[in-house]
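Just the one chain here, the form predicted on its own, laid out as C-alpha cells.
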Amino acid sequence: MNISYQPELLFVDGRFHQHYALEVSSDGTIVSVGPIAQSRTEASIHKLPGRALLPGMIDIHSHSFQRALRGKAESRRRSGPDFWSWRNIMYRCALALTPEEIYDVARMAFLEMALAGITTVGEFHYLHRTPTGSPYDDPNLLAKQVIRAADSVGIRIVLLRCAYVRSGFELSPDPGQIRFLELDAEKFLRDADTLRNEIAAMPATVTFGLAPHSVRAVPREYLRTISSWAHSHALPLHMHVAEQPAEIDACIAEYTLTPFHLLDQLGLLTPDFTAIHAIHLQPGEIERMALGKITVGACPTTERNLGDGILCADELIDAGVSIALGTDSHTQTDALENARELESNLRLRHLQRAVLDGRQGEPLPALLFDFATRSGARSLHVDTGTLEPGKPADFFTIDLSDCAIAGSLPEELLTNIVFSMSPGAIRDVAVAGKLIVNHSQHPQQVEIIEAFRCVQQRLGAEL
C-alpha cells in the first residue's frame, strides 16, 4: 500500500506548502506531491506533526575511511603545517586499516550523513590493495566493504573507483601510497568493468562512476584511456584539480599547460565531469569550465581544515558553471555547513555580505540548498534531490520547535534552515521511501558506534 506522508510543511518548487501530501508507492518512489485534498488515490496515512520534509541532500564527495583521522590531526607536531605534511598521517591511517575496519569506519561515516539529512553518497575510494601493497583476490574487494557499508546504513552511495598511478611528476614513489596504485590501465579498467557489471546487479541505491585521482596522481595517456572508457559508458567521472598551487606548478612543468587545459585538450571537459576542489585557477580556465558545461565539487569543510584556500564560487557561479557539495576528509560532516560556508568565505574575502544573492536568479537560501541537492544529483547522475513524482523518496524531516529555528515563519524557514540549523533538528530521514532514521535514531546507531570505537582505540597506539 502506499504511504501519504503529511507534515506541517512540504518543501517543493523552491518553497514550503502547508496541508501538502508525498505520496510514496510500495517500491519507494514518489507517486505524487501536492494538496491532500487532491489525493485520490488509497495510502496508508503517515502525519508529521510539527514538521518540515524536504529532499534529501547529496554528498558528491567523501573518502569514508578518513572518519578515523577526526581528532588526530588537528596539531602540527602530529600532521604538520600544509596539505603535504597533512597526507603522510592520512596514508599512516589508510596503512592501518583491515579491510572489516574499512567497513567498520565507513558505517560510521555513513550513519553520521543519514543522522545529517544526506542521502546519497558519491565515495571517491582509492583504496584498493593490502597494506604491503599486493592485491586482494578479489581486486574490488575494499570497494564492496564500502558498498556494504552504505546498505548497512541504508544511504544511497555512487562508488567512484578511483584511479591512482604515481606520486607525481618526477617524484620518487611514496610508500605511504602504495594500497592505492594500479599501474596498468587496462588492468585498471577491467576490474572497473567487473565492478560495474558487479554492481548492475544490486539494488538500486548502488550505482557506478570513475575517478582518476589527480593530474599529479595520473599521467596524460593513462588519464586519456580510462576517461575514453567511462565517456563510452556515460559515466560520471570526478577527478581532484587545483586543490593546491604545487598541483598547478607541477602540471606545467611536465606539460606546459594548467591542470584544467589539460583536461580541455584531453576531452574531459563535459558536463559527465566534476572537477573536486578548483580553488587555485588561472586565468581562462573559468570560461573552459563553462563551455564544458562541468560541474565544480566544493567541499569547503575540508578545504577550511587543511588551508587549501577559498573558492571563487560568485565567478563561477556568474560564468554558468555547476556547484555541488562534499565533505571529503570527514573533519565535520553537515552538507548545510558546507552550503553556509560556501557564502561565508566570500563575505570574508569580499568585505561584503550576501554576496551570492540573486546569482542565477535564486535568493541565497534556495541556490545554496540547490547546491546541496539539485546539482549533487546533476554530478552524480542520481535522479533525486528534488521531491517529484516518478523520482525515489529521499527525503528528511526537521523539528520545527528545535530552537535554531523555532519560531520561523514559512517564507523564512529555508533561509533559517541553511543558515542557523544543526542536524541536531534532524528527525526523520528516508531512501528509496524506506525510513533509514527515525525520531532521530538509526535502528543500528549503537552496534555501528560501538565498533567504530574499538577501531579508533587499535588506532590510538598505531597513529
Given for the second form:
Protein chains: 2
Amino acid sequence: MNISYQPELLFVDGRFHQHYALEVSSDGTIVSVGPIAQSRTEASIHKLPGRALLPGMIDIHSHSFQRALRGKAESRRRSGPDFWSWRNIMYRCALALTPEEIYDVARMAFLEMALAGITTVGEFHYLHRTPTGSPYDDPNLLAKQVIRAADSVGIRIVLLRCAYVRSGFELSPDPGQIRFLELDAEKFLRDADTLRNEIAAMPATVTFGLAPHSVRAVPREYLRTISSWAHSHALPLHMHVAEQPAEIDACIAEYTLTPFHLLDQLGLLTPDFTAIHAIHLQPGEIERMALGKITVGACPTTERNLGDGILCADELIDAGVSIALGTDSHTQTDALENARELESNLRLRHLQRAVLDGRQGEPLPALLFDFATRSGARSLHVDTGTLEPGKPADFFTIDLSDCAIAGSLPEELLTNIVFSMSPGAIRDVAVAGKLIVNHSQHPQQVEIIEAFRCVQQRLGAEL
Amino acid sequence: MNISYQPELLFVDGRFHQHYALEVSSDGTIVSVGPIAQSRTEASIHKLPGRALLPGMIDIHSHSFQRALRGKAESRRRSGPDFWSWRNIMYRCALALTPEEIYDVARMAFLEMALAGITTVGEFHYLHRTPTGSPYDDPNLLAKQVIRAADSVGIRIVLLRCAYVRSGFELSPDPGQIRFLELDAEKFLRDADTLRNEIAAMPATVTFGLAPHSVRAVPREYLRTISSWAHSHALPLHMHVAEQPAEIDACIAEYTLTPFHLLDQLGLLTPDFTAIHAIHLQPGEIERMALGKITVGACPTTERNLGDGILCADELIDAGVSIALGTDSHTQTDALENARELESNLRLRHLQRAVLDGRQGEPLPALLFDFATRSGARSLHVDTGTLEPGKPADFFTIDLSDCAIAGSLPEELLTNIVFSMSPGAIRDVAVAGKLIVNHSQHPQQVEIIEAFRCVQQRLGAEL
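Output the form predicted together with another copy of the chain next; the form predicted on its own has already been displayed.
Okay, now the whole complex, with that chain kicking things off.
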C-alpha cells in the first residue's frame, strides 16, 4: 500500500506548502506531491505534525575512511603546518585500517550523514590494496566494504572508483600511497568494469562512477584512457582539481598547461564531469569550465579545515557553472554549514553581504539549498534532490519547534534552515521511501558507534 | 543538601577525568571538584552516565533584540549589499518592537543560548527610548525587560548599558537611531547609576557594565566622562571598535588618530576594556592593546554574516591580547562554531593549518575552548568559566553518544567538541547550580517560542 506523508510543511518548487502530501509507493517511488486529496483512500496516512519535509541532501564528495582521523589532526605536532603535512597522517590512517575497520568507519560516517539529512553520498574511493601494496583476491574488496556500509545504514551511494598512479610529476613514489595504486590503466579498467557490473546487480540505491584522483596522481595518457571509457558508459567522472597552489605549478611544469586547460584538451570538461575543490583558478579556466557545463564540487567545511582557500563561487555561478557540495574529510558533517560557508566566505573576502543573492535568478537561500540537493543529483547522476512523481522518495524532516527556526514566518523558514539551523533539528530521514532515521534515531546507532569506538581504541592517539 | 554531580567525564584543568564529582551547595556554589570521595554522605548524588560535564560557555556580546531579525536580512532587496545597508533594516527592527516584545525576543535569544550551553550573556544594550525618541518614565525600562528575560530563562546576564550620542563625525542625525540616544553625558550617567544600584539589589546572576557604543557614536569628551565613571566603579567597559574600514577613516578624519590610539590617549585600554570586533587594525594598534591588557571580543558567526572581515587572532594572541567570543546579531547561536571559525578563518587566509596551535603554550582545542569560557569571564567580570571551589556552578553536559563525538578517545574528545560538535549534543545546563535545561529541554520552551512566534507574526516579513 502507498504511504501518504502529511507534514505540517512540505518543500516543493522552491517553497513550503501547508496541507500538502507526499505519496510514496511500496517500492519507494514518489507517486504524487500536492494538496492533500480527500478522496484517496488506498494510501496509509503518516501524519507528521510539527515537521517540515524537504528533499534529502546530497553529499557528492566523501572519503569515508577519513572519519577515523577526526580529532587526530588538529595540532602541529601530529599533522604539521599545512595540507601536505596533513596528508602524511591521513596516509597513516589509510594504511592502518583493516577491511573490517574500513566497513566500521564508513558506517560511522554514513550514520552521521544520515542523521544530518544526507540521503546520498558520492564516495570517492581510493583504497584498493593491502597495507603492503599487494592486491586483495577481489580487487574491489574495499569498495564493496564501503558499499556494504552504506547499505547497512540505508544511505544511497555512488561509488566513484578512484585511479591513483603516482605521487606526481618527477616525484618518487610515496609509500603512504601504496594502498591506492594501480599502475596499469587496462588493469584498472578491468577491475572497474567488474565492479560496475556487480553494482548493476545490486539495489538501485547503489550506482557507479569513476574518479581519476587528480592531474598530479594520474598522468595524461592514463587519464585519457580511463576517461574515454567513462564517457562511453556515460558515467559520472569526478576529479580533485586545483585544491592547493602547488598542484597548479606542477601541472604547468609538466604540461605547460593549467589543470583546466589540460582537462579541456583531453575532452574531460563535459556535464558528466565534477571538479572537486577548484579553488585556485587561473585566467581563462572559468570560461572553459562553463563551456563544458561541468559541476564544481565544493567542500567548504573541509577546505577551511585543510587551509585550501575560498572558492570564487560568485564568478563560477555568473559563468553558469553548477556547484554541488561535499563533506570530504568528515571533519564536520553538516551539509547546511557547507552551504552557508560558500556564501559567508565570500562575504569575508569581499566585505559585502548577500554576495550570491539573485545569481542565476534565485534568492540566496534557494540557491544554497539547491547546491545541497539538485546540483548534487546532477553531479552524481542520481534521480533525487527534488520531490517529484516518478523519483525515489529521498527526504528528511525537521522539527519546527527547534529553537533555531521556531516561530519563523513561512517565507523566512528556508533562510533560517540554511543560515541558522544545525543537524540536531533533523528528525526523520528516508531513502527510497524507507525511513532510515526515526525521531533522530537510527536503529543500528548503538552498534555502529560501538564498532567505531573499537576501531578508535585500536588505532590509538598516535597514528 | 549539597548535590554531587557525577558525570562519566568531567572537564577540569584542561582535560577530562573519569570518576570525578562536582559537588555543589544548595546556594549554587561549587564546594569541591575532584575524585569521587567514598566517605561523603551528606551530598545527594546526581549520576550523569553517558555525559561529559564542562564549564558553561560565556557569550560576551549579544544584542538580543536582533534575534527578531533572523531570516529577514539575507537578501539584497531587504538589506542591501553591505553592513551599512544592513543597519537600516536592523534599525527598523529596533523601532518596531514594543517593550513587551523586547522581552519576548530576548527570552527567545536567551533560550537558544541556554540550549547551546551558554550560561552567561553579556548584553550590549542600546535600546533606551520609545520609538518616537521620548524617554520612558523609567529610563531603564527596556534594560530591565532584557534582565527580566534572562531571569526568566535562568541565564546569567551582564547588562552593559550602552551610550549612543550621534550618527558620527559631521553626520546628520539618523532617525533610525532615535531609541538609542542620550545626548547628555551627565544624564546618561545618572540613569546608568540608577540601574547599577537596582542591579546591586538583584540576584547575583545579574551584574552591570558600561558600553560606549563606538568611537563613531560617542564623541571624545563624552567618552572620557563616562569611561572615567566606569573606571571609578571598576566596571567592565565594552565598545565596538574597528568593525568596518569606514570607521577607521572617520576616526582619523575627526581626531587624526586611529581608534586604538584614540582610546589609548583617553586611558581606556586597561584589563577592564573589551574591544568588540577589532578587525581592521592599523600599525601600532596591537602593541597598545597588548600593553593595556585588554580583551578582544570576537563574533565570527556574525562577522562573517555582516561581511566584517577576519580577525588577526594569531597576531593578537602572540602579542598577549586575550580573546573572548560573542554571538552578537544571533544569526547563529553556536559558541563552538564561533570558536572554530577564529581558527579556520585564519587557515583560509594563510593557507595553513593549526594556525593558533601552541600559542600561549596551549594546544589548539584548549585555547579555543578557553576563548569560549575563561576569557569571557575575564571580559565580563564574572566568576565563572572554570569549575573551581567557591565559584558559581555554571556548567553544561553533552551526550557522549552524539554522533559527532561518539567513540572519541578521551584525549581527542575536546578536539572533537570544538571542531565537530553542534549544539544538538548539549543535554543539561546549570546556572548557579540550578538546572535550567534538562535533557535538552527548557521548562518554558513552548511558551517562549509561542510568544516569539506572535512577535514574528506581528512584525511580518517586511520591516
